Amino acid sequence: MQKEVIIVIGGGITGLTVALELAQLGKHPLVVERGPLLGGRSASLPCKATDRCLKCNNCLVEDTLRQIKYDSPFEFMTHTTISDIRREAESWYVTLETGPFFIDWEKCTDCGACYEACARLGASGVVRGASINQHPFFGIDQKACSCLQKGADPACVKECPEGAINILTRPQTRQVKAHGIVVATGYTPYVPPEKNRFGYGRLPNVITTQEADEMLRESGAVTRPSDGRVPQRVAFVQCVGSRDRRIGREYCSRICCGYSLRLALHMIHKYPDVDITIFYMDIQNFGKDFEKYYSEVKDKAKLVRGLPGDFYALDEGKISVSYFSEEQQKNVAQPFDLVLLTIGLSPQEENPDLANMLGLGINEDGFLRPSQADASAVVVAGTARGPMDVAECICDAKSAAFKMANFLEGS
């Protein structure tokens, strides 16, 4: 009997959860991930625990990655994109393009020889995973690979003792007959444009929360990029890239308030003398135990209702932040050592193309929604259909897997 293959588009926490659930139900998922590593953006999330767990959901991601680290119950393909999808009767014919390079999951031992070889050349073509539970732990960044750009023999291939790195002259093409498709393509973090009032990209100590995540994951602390020092005064600015009509993003990204509260508590726990101010429009109480964390932050940090207007450079890398003080009933300016921009979740740029190929709809915010005419054969899950935190993505992924299994069984 022929396998009923389900294509899962996206190898983040949603896609991996869908695949695990389908595999446990006896189905045959194939995860297609365009990047070099599995885990998506959630794999870079750091633990924000203090003296107790703050339910930041990092451990949920680690548990999922650990399940598939060396004995994946489903097939997956990294460095792979979808070039065409067509429907014939009850089946989908999906054309996949892999390469022109990839690391063989079964041969790779995560020894790091490829990464070291690339680093010795002063290049950054080989990237590392954020989690030790990612396998392969290394991947190749096509845009950054100087060997491929110069037409030179890649050093990583020569140094790999297992021969796990494949460099192809052209992408490999494979057509897969699928009986269902789950879209778990995730989101894109908002990036302030080149000219922005926050000074992002111009003031070195103005960074996004995504960059703070990466810093905390890598070094265990959020420090000033300009000098590596622990900041004494920190400002969080909420709703950057969300709830802003001027940039066409009026929706709430939902996860940002909870993120900032947890990170603030983590920083205060690690450095009790740090002075934190959170500028906000209003607090959205999504997530588990939110009220408890909110009450604790009100006791340990300063909450200012209203977003700052101007950001200016001061001596020693400090930033002057001006805002309207309700207490003083006037505009004031305060210096901060570090400013964290709590960025929103944006829909993927490829959503219109994917919607066209699969007959999906797009909501007013740019996220995908299933077609009413074919809501069973194609299921949209996780942040592909709107902002969610990790726990919500996992729940939504399990629901998507259940829907797909029911569809395949004719329920």
Ligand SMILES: Cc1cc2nc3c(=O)[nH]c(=O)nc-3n(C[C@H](O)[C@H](O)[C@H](O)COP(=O)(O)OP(=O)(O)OC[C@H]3O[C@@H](n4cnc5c(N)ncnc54)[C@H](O)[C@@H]3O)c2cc1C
Given for the second form:
Amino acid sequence: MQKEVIIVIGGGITGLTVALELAQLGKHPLVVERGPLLGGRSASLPCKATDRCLKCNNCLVEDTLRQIKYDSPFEFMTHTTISDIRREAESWYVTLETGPFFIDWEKCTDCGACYEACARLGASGVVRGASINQHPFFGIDQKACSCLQKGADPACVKECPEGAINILTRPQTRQVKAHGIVVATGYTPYVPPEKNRFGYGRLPNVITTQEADEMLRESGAVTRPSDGRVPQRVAFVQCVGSRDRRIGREYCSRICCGYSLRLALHMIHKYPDVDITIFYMDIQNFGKDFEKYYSEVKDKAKLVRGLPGDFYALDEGKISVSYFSEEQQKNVAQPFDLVLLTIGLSPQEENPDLANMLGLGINEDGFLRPSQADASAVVVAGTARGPMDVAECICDAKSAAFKMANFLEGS
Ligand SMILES: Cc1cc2nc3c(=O)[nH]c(=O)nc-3n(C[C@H](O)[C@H](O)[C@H](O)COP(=O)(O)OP(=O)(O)OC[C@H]3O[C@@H](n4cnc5c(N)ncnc54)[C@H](O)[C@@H]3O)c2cc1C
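Would you mind generating the form predicted in complex with the ligand now that we have the form predicted on its own?
Every chain and every other molecule in the complex is listed next, the one we just looked at coming first.
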């Protein structure tokens, strides 16, 4: 009997969980990931444990990546996008484009020779995963490769002992007949625009929580970008890019209160002298054990209701943050060593194109929603359909796989 291929678009935690579930149900998922690596954004989230687990979910991502690395339970293609989809009767005819520059993960042994050759030249075209459980662990960022920009042969190609790096003049195409499609294309982290009032991009010690997370994951600590020192006074500014009518984003990103409270607790545990102030509009209580962490933060940090107004540079890389103090009933300014902007989740820019191609809808916040007419042949899962944390994405992915399996079995 012919295998029933299901295309899973997106290789983040949602897409990978959908594929694992479908494979366990005896189906044949094919994960199509446009980036060089699997794992999506959650692969670079750090563990936020203190002397105990804070249930930040990030080890769930590691478990999933490990299972895929060692069991290879389904087929996947990285560096790949969908260039065309045609529907005929009960099937989808999908054209996939890979490359033109890519690592063939079936040949790659993750030895790192390509990465070393690239680093020696300072070419920054070879990227490395954040987790040792990622396979492929190395990938190519074509836009960042300075060899390609100069028109030279990339050093990594010669150095690869397995001949796993391909440079083609055109992308490689493959046609696949699919019986269903799961859209797990995820989200984009909000980036404050140029000339933002927080001083992001202007003041080196104003960074986003995503940058702080990456730093924690890479080096084990959140330090000041300007001098690498451990900050004494840290401000968290909540709801950056969420619930803000002025920038046309009125929705709550739901997960930011939870992840930033955990990050604050982690920092306090690591540096007990650190003085943390959290500026917030109101704390949104989403997720398991939230109340417990919230009351712990209330004991160990200062919570200020109301978002700050101005951010100015002071000497030694400090930042003056001004806000209305309810206690003093006036505007006050305080110096901080580091400001962390708690950013929200944005819909992917390509959502309207994807919706058009697959007959999906777009909700009022710009995330995807299934079409009314054909809800089960195309299923949307995870943060592609709205803000969720990793645990919610995993639940949503399992439900999407179940829906898809039911659809294929005609029930
Ligand atoms: C600063 C920050 C901190 C966070 N901290 C936590 C935390 O501590 N705990 C927690 O549980 N959650 C946290 N989250 C949320 C977490 O990142 C998400 O829940 C999770 O990454 C969503 O997974 P996903 O697979 O739905 O999407 P993504 O991780 O965005 O993955 C989607 C994948 O699809 C690929 N893709 C997109 N479009 C296409 C296309 N057209 N073709 C092919 N591939 C495509 C992308 O390249 C990507 O690999 C945090 C989020 C932010 C912004």
